[in-house]
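To begin, one chain is listed below as structure tokens, in the form predicted alone.
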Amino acid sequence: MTSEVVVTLMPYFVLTAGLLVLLLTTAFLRSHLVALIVTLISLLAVLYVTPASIESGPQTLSDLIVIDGVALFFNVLFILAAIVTTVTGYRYLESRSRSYEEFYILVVTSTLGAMTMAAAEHFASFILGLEILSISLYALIAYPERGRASLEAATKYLILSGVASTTILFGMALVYVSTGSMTFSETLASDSSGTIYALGQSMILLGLAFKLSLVPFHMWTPDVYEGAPSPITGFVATISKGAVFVLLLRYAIETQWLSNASVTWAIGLIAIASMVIGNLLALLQEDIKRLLAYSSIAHVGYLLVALVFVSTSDSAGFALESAMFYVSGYFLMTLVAFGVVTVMSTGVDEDAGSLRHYEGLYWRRPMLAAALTIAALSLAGIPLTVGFIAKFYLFAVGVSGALWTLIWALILGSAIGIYYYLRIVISMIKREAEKPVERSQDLNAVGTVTVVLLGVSIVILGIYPTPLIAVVQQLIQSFGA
């Protein structure tokens, strides 16, 4: 192994090293605030030797990992997902369980996971990212010590997720068979067409589908989202779509499979549905968790307009940059409006899900009803956000590509988002009839001074996105793309 291959690997070396002085740390000595120093410390000297693993070039690792701009410009963002999950989750814990170091492993241990997941170029690094991402959210989803909601949710989520991943490994199997490879850029049968084959990749599509929650394969998320904590919904709405997404686009890409018209027209019926119904089924909702569920059902479908593209275009170029775009935009909003449900939900026993704990808030805290209103109308894709920014690129994408259908349905899509996003910041400009449902008073002013950066943030790219663009379109170019 080289030296410029152990600092583009460094980031992976760090993770690992911070992992593992967390579980000696916590087997020694049982502290909360420890933990979640030695994790914060762990996760910022990963974001800290990045830059370095970025100028040392792309590398590739014995075929099965693939470290390039795409794979690191995605571990930044799951590395940001873990520091505010982790910082926003420390007073949210301290009332809902004894055992609080195992959180701040698990959190590691999954960030582990989709940082492999990004970076795979190989069957057998797919599903060991996929399981390390997994396994750890099984276990985070039910965390708490209090109340049966957040056990359910993740029975579900494991049963669910462990059928999509054996079709997922089922579906490996016979794509070898026909290939007698498992890399990605191998995977590609002399006859593309035999019946093993499409059999094959049908059912690794299906398999990510569920874990991407598209439909009609999302039944499983609004119940998960509701019953895990706060916290951890955010993760799961973040790292966990973020890393299937990205290996996605990765294997679409090097496997040439979206060069089948019939796989292309399948993805964007799934795409269509995702859009339409997410939306729609957001419209009734009356509990803020089940309602975002809903909403990042839609926003996955809108992602897949740019996966789409991949199928159009000579040059994957534009359709990673999009994509990049938008996935770091949907990153900030989720992160934002969970880490919001996540302060109003500490030190009390029951998460503030229904919407009615949100009524007044402009006039009860406002930092925290601004940077929700920024979250909510960002995801609507209002101007000056950088949702409107993230929006306008698929947009581009879908005319670039000629997707006609994609581009009404995601005109459609955000014209219903637009109605139950501003049911959520009417909430909480009125001054309603009725008391206010109180809640806890601790304001959790680390987690509240998180997510006004964010929401800051928001605002910032919205207005001047050209030094995020110019980072993904420099990226990008070590993807060959």
Given for the second form:
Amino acid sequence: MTSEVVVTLMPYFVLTAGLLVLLLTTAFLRSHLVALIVTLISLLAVLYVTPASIESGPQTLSDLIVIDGVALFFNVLFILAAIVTTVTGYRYLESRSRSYEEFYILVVTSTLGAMTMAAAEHFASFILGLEILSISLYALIAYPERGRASLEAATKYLILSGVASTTILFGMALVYVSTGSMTFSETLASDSSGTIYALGQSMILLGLAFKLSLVPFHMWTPDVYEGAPSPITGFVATISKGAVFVLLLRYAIETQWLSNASVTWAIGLIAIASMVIGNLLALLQEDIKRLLAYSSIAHVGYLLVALVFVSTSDSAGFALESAMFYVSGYFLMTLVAFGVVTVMSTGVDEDAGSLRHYEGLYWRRPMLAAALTIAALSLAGIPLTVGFIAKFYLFAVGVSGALWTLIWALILGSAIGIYYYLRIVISMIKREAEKPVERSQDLNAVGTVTVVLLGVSIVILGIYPTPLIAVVQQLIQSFGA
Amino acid sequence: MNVIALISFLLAAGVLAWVSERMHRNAPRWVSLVAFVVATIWTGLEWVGAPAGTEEYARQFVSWIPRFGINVHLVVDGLSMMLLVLTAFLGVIAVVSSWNETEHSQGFFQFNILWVMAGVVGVFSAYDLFLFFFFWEVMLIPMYFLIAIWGHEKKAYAAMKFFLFTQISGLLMLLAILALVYANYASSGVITFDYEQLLGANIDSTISFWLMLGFFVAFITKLPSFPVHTWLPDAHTQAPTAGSVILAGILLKTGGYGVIRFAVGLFPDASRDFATWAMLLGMISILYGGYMAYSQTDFKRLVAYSSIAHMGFILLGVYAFNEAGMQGAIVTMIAHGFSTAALFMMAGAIQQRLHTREMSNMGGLWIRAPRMGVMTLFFVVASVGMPGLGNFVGEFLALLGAFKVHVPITIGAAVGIVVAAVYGLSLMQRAFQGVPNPDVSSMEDFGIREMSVMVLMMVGLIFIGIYPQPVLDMSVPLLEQLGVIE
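What would the structure be for the form predicted together with the partner chain, given that what you showed me was the form predicted alone?
Next comes the full complex, and the chain you just saw is listed first.
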């Protein structure tokens, strides 16, 4: 192993080392604060070594993983999500649980799994990353010992996600049978590939669609989002979707999967169904976590426009660029939205799910309400927020690829979306509710500051996105080594 | 003129107004008033101070998102200049008219007013389609808050409806903008959102018809015209006075401005093909708006429907595609800004005093408050289209222009003026004349604050009515650019 490879792999080494330190400290010293500090140091250390890793250029390691600019970009997003989750979750956990340290261990392992997926180029690393991520998430969803809701959510996720994983595994086996290879770039569709190959690819697609909670595989999403502890809901909504999507994108580009028109059609239909049904069902929700669950279904549906675009053009550059920008925006706004829910749920027994908790929030806690407003407007794609530029990117992708049906679905979905995002805003503007709900005395100041800072970054990137666009454009140069 | 400085000034004043609430409860309204007075003087001096025959008052260019060829490109021509002065002036009116109306969260209230106006200034001067869309939406959010927070009994419903209509039509416009940019990219190989570069875009006529329609729908939603007008009566009625003044006086004009600058400017041929339909929509709006206005019992709702009728003249005039028609549309935009702002201010003043907008609860108000009566009569008569006042010039020119093109539609529209007289006088009759309502024992008349802004608007209307030439001259370069006159 040359020194260059070591530098490139450094983010993975650092996070693994941090994980070991965390395990050891937990074994000898059970302290919530120490666990948080060790976690934050290792996450920040990963960020610190990432630029050098980008510098030392894309590296392919033994067919299994490829560490390129795109993988490292997503890694940074995953680390960001982990930092926000732990920082906002600290006070939240204090009031909910009796053992804290394992929470941080699980967050770090799932981040590691997501990072592996971002770099996976082989079925083995694919399934390895996916399982590290999923198994950590089962435990995290069930984390607070009280309450049956989270146990129910975790069981549901465990069973359904397990089925999806086995479907993917079986699909991989079928693809291997027909192509004789497990490296993405070598599992191309050839003339000899027949029904077995197509079946295998479809099974992989279905499994991934489940993990991305796309319609019609979305049934688990609202229950899991509602039952999971709020910081973890935000974590699941960002990291697991981001990781699966980058993997899907890499897989689609490298296997030239979308050159098959029926696959493009299937993905297009799933996209339209997700945009329309996700948004329609979100209209009916009274619980903010369920509402955001349906909204995340719709958002991943929007994101598929970039995936379909891969099929219409020779270069995947624009699709990658728009997807990376969209996912960054999605991470920011989702983290803010669930961050606010976490802060509101700190110090009370039940999570602040119902929209009634947010009535009059403008007059009680203006900064928190402002952050949630920015997140909601950004999710709705209103200018001045990063969500608008992100949606603009998808519009541009759709128009340049002449994907008119998808664009109309995108417009329809966004139009429906405005209604329920504004409902959140309106309920915060309302005067005090007649029957005030249980209200926490714990302000979770650190969490509040975090979401406000993220909210500000949403606005800054919405007004001046050029730096982020430049970074994305530079990083996609190294895609796939 | 430095438009970026003007926009930044208004944005900064908004923040200052919000923060200043901590110092004193009344500080925000003073900050806001001073800011708008400064803006009025600033834009007024730029206008008056420019040498005669100036065609372009400002041009600024800053790179913004080079990835998509998007720049901060701001240009102020004659039409924009007039609308900027009107914007700043109506800002003063909006602040003064709601001086005592809201006690709750003054700071945030004034912040929203200033930010709407900053967005409007951007809309009237943007020469980059992305930038235009950006400002188009930016003015939407503060307006939404103005209605949703300080509105009347059905504010949440009205605010939501306003937002949905504008946003959905805005998405259509965004789609049209992107399709235009990519069509231009396909023929020229350059990605640009620049208005001046897209003016010369070489686009297939079928595509350009659909693109024109995308812009057209967005603008007539804002204008608003039949059949996408339904948000307006709710939004106007529920908005606080300052909100109604801004909405009627300025925001509706962005629709008219967009039709002239973008729908007609970018797609002249497609617009000419579509002209008869647009004029027909204008005529329907005039008659339908007038008919609906007459059937209202709510003072504000009546004025709101009358706005729909007046906006019909803008469509009628613009799509006549001749000098008289276009100039009529432009004069109507300015004159309607004054007359409707004044009537909404009146409605707000009555509601603040009597806590009702229902005309059946009024009656005989003239005796209680003669100054208010006189003022209402003046602006009602103006809005009805009495010769010598601004609205008459605008509507007459629009009809004159339309008559040369399509006689039956013009006849229909002219009937609308009669309908206007009916609802206008019936408003006067029901609210100010007749048997005084015994429940209204006393009502405070207008004081100096209210009278002074009313007089200012009167002067504006009389000036345009008697000597409209400066306004007409301002629009000549634009009409030449649009190819309406040689």
